[in-house]
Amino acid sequence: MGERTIDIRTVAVLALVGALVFAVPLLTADRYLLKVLTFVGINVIIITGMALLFGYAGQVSLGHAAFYGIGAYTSAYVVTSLGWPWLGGVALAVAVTSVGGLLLALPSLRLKGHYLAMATLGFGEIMRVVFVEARGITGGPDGFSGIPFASVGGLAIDSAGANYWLIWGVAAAMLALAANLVRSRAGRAMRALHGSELGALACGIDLTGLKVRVFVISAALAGLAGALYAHVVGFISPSTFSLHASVVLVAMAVLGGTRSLAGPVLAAALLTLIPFADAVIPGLSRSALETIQEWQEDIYGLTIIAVLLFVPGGVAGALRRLSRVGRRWG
């Protein structure tokens, strides 16, 4: 009975949070706030894949900004230059990043620890150079402009509120699919892999196959987010998909914690909002905002260090402790 009560409470909380998130465009017409919260939704899509890769499977990637960029440039190019429909561009972006993730995963995921991190870091830096040098496709360092808004048939999704609902609708769908995945047999295998590779191997789990599949899913989600970002913003450049972006994604995953989707989502929201603090903190002075933006890289780095030293469970660990306290008093 207790477990059923907890499940009902969880569903109720999720329903309330979902209703609040989707009601935002009805409560405000502030285009800047809606744009910032749309960026949060895009990062939630990426971090959903990172949560599966890092939080559940225990694998580290410092190259996910590259998949983010591949998805963005793929969709932008085929839709803008080749005249593809928006849905076709997004589908191709997901397919290309999935193949890219597979090609990187097959050799790289035989590595462990910092060797894996270095391999993915190298891939990210290679793709950054490609984004700069492939001028005919990416526009080079000047960027790719004139990317149209998303559209389905004759319906153009060209307002701040419509883009917000599009991104958060996709984010909610991806979170629901990820939640189903982690509750399945594959999710149990990922947790076993994170706990002990030798133990998972002893249980008959195909470690290499599992790592590759999780990596491909994570890369595909990053590519999906990149495609959506390109059509929301209308302009992309190599600086958006740099090592800095990969480090921020890792910071979100580390702060979010392991064996959780809610923790990384909250961490993604928090770290995404840092450089846009004026959107959520009324009356914040321009000088204070500039100081925050100037120190944001340091804030991200200190966040990773502080979590590793003092709160190894991250946000997810804190949520689990609160859940146990509520269960004890409930």
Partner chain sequence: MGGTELLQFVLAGLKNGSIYALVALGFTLIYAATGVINFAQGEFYMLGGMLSVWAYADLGLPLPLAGLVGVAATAAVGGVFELGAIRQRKDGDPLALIVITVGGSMVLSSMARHLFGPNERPLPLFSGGGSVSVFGAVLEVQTIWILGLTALAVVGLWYLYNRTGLGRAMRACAVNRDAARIVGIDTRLMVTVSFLLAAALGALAGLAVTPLTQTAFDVGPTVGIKGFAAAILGGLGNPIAAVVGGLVLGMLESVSIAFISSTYKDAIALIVLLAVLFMRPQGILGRSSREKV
The other form holds:
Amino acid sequence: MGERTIDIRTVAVLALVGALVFAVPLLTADRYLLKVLTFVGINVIIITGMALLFGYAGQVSLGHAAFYGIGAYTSAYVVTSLGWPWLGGVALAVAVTSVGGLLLALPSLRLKGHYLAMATLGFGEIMRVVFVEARGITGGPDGFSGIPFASVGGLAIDSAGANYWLIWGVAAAMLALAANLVRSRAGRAMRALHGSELGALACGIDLTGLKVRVFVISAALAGLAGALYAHVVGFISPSTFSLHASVVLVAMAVLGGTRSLAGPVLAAALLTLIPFADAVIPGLSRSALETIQEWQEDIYGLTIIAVLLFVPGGVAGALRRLSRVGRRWG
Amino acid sequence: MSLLEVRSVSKQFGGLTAVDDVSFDVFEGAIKAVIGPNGAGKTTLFNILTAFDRPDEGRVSFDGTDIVGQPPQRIVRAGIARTFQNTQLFEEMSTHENVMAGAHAVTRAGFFGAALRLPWTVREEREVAEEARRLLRLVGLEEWADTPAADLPHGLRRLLEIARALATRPRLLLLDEPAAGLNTAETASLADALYRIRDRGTTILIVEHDMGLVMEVSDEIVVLDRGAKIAEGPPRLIQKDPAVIAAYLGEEDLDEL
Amino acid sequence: MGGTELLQFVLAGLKNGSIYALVALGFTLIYAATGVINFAQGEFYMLGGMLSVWAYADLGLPLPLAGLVGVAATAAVGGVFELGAIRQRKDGDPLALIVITVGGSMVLSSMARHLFGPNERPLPLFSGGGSVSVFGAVLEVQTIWILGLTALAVVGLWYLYNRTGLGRAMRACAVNRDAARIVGIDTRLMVTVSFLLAAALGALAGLAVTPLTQTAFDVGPTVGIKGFAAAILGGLGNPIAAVVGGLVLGMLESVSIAFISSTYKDAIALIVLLAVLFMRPQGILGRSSREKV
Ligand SMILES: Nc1ncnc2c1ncn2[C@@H]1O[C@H](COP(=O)(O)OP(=O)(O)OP(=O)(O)O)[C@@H](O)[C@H]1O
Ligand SMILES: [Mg+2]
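Could the form predicted in complex with its partner chain be given as well, to go with the form predicted alone?
Below is the whole assembly, all chains and molecules, this chain first.
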């Protein structure tokens, strides 16, 4: 929007990528591959929020896995134990995580500095304890099982292909909304805040309000992803929603780069696929996969450090360079 | 009519009194200047008027309402805009986008409307883009619309900041040393721009060390020295005021007075 | 509850509190020097225990020497981390540095798993399994060691800060980095020194506790967060506040186990952390200086 019209080539690339993503279940019947790619879609939903929070609003959260978990347990509980419809469970998950995000963001973002990183870290750990200890709802350390598949109006979404389409449909919708957002007045305000806080204040931008809103959106997206995840896999346990998971999300956002959606989405796909490398690399040997899994923590950690030290643009920077080259050739 | 009333405003930093019991009025439609030697408290005064800083004592009222203690975004909405002594541009955004960002306070598109691209938000966005172009033309930057602010020639950066401030549709525009770093030709075109802005109905309060510019454009001058107001009046009288001359003694600006 | 029982809880609180205090001191030293929260601080605690176990069990060194090696090697790791990662970020952007320490934490614990395996590893008690009776409450000898080493570290740090040129230089940096640089202090060196010291303090805590709890590659984050909560509770950036925060937090945990339940014991520190962040971000000993956004 604004003066930057999206050029024809971008539209073509997006359409092509979109068509490819949605054609996958038609091209393969490999259920493992579909499941792994469904996980990628779920992480794309979370990372859309993280891209807004980290890449646009410049805030770090070390507790987004907690919102992911709250979303998952909320929907799992009300749908499985209370018999709510799936859609109701998902909606409640989004509502609960939005309110949670608001309650956490309001006090921490009013303060300058990096209180949000600290507060989200503490919040994430509290939720980890709650997930383990609130056995009546969460099933404790053994997890929560028997969560039904998504279903809308009696129509169960129970095949690997249908779940894939569901998740990627939601992911595409969220990305589209986010893309509109960053090109709007709000997105401009976020980029302004990145450029100069004083300048942004002089433009009448309510910095705290802006950051709080973005945080709430990112929490809600994590909650949405969690709710979807619970019904895709049917079983959830606290280890999925640990500090470690939050840090992996940060790694995705950092690798993705700032002021971009495409970069973080690609980074999320890449880092999600690492432990499932055998799904996308045909003929990968068992021992090679084990080695990769053995070293995945190091890969995540070193990715964060290396990107922040040597390639501050991350994937987004690389994409920008690529599109510049493409334009020169086109 | 008095648009801005400053009454007995004081501000201390530790033991240092940066602004000392300052009172004055700015009348609607005027160009008023605040001058004074380095460290006189001019920027601190501006920070107080725009809520970037809180006064320890005193009252500031804008168009009849007390504005002390309100957050900066409220002040902007009320109609006071400012520029900075050290320009605060959004370096990675284009010149045009910088000005569009300035329209933040006078536009309404929220997160929902924007995410869904509701028709009225699209229309508002188009109007903001047009308004921003008009403002770039007003300050003479229309050719630079698509240039990232970081790549703008130094002399034009202050003009961009003025255009961005104007995008908030201010009734009062505060300019902190807009001519600093400009050459003679650029200063002359700045003066023209100031007149055009005033003629559109915006009152101007300007801090400036370039005495030539100050004497030319301002209707009235307030002189600060070590935080306190030592003189106020039209340029001709200020130039002859013994207290002002004494304050500037030893300053290079003396020659220009 | 009887007085003896209460005393028992107080002793437990002191023991845990002094561990938190050592870890909190590490947070505070680095924060004072750089304005950065070092989220890898818990890994120094883990490495202190782990490297001591390695020196003792794998290298066969006598226990005192093994402990020394563990602490020194961890300090070296801290220094290398600063030189190799923190220092390489030339603009010093605190947000980027914080995220770098988060990545560093992940790498350090993973490396420990590669090198020393996934299992818990023990270390013998420093001087046997005896205990003494204090007004009827049981005080294990190892706890005396923990309290003693903490006290020693605090005194040593106090001496360093107040009686040596290096300490004065570090304090000058903490107050105003630019001014310190102008008067000729090598502020970069002070940052490295603070990482060395912070790592050594964390390692000392890990070393002292391992005989009681064993250690493993993944014990870092939990203790790290508690030490962090302690540092915030006392007031970030002030060493005395870190010690007070650690002891208060240890007591709070202990008392809450005594009077409430142990189920949510691990959440106490976190709730304290959030409560302090939201209501008194400068900590209980900090001066009120809410920074304006
Ligand atoms: N945030 C602050 N903390 C401490 N002292 C300050 C602060 N801001 C300004 N001062 C001091 O207050 C006095 C007034 O500063 P101010 O910037 O308002 O002067 P000025 O008139 O704008 O000067 P110049 O012409 O150099 O811009 C100076 O002595 C300055 O050092
Ligand atoms: Mg000034």
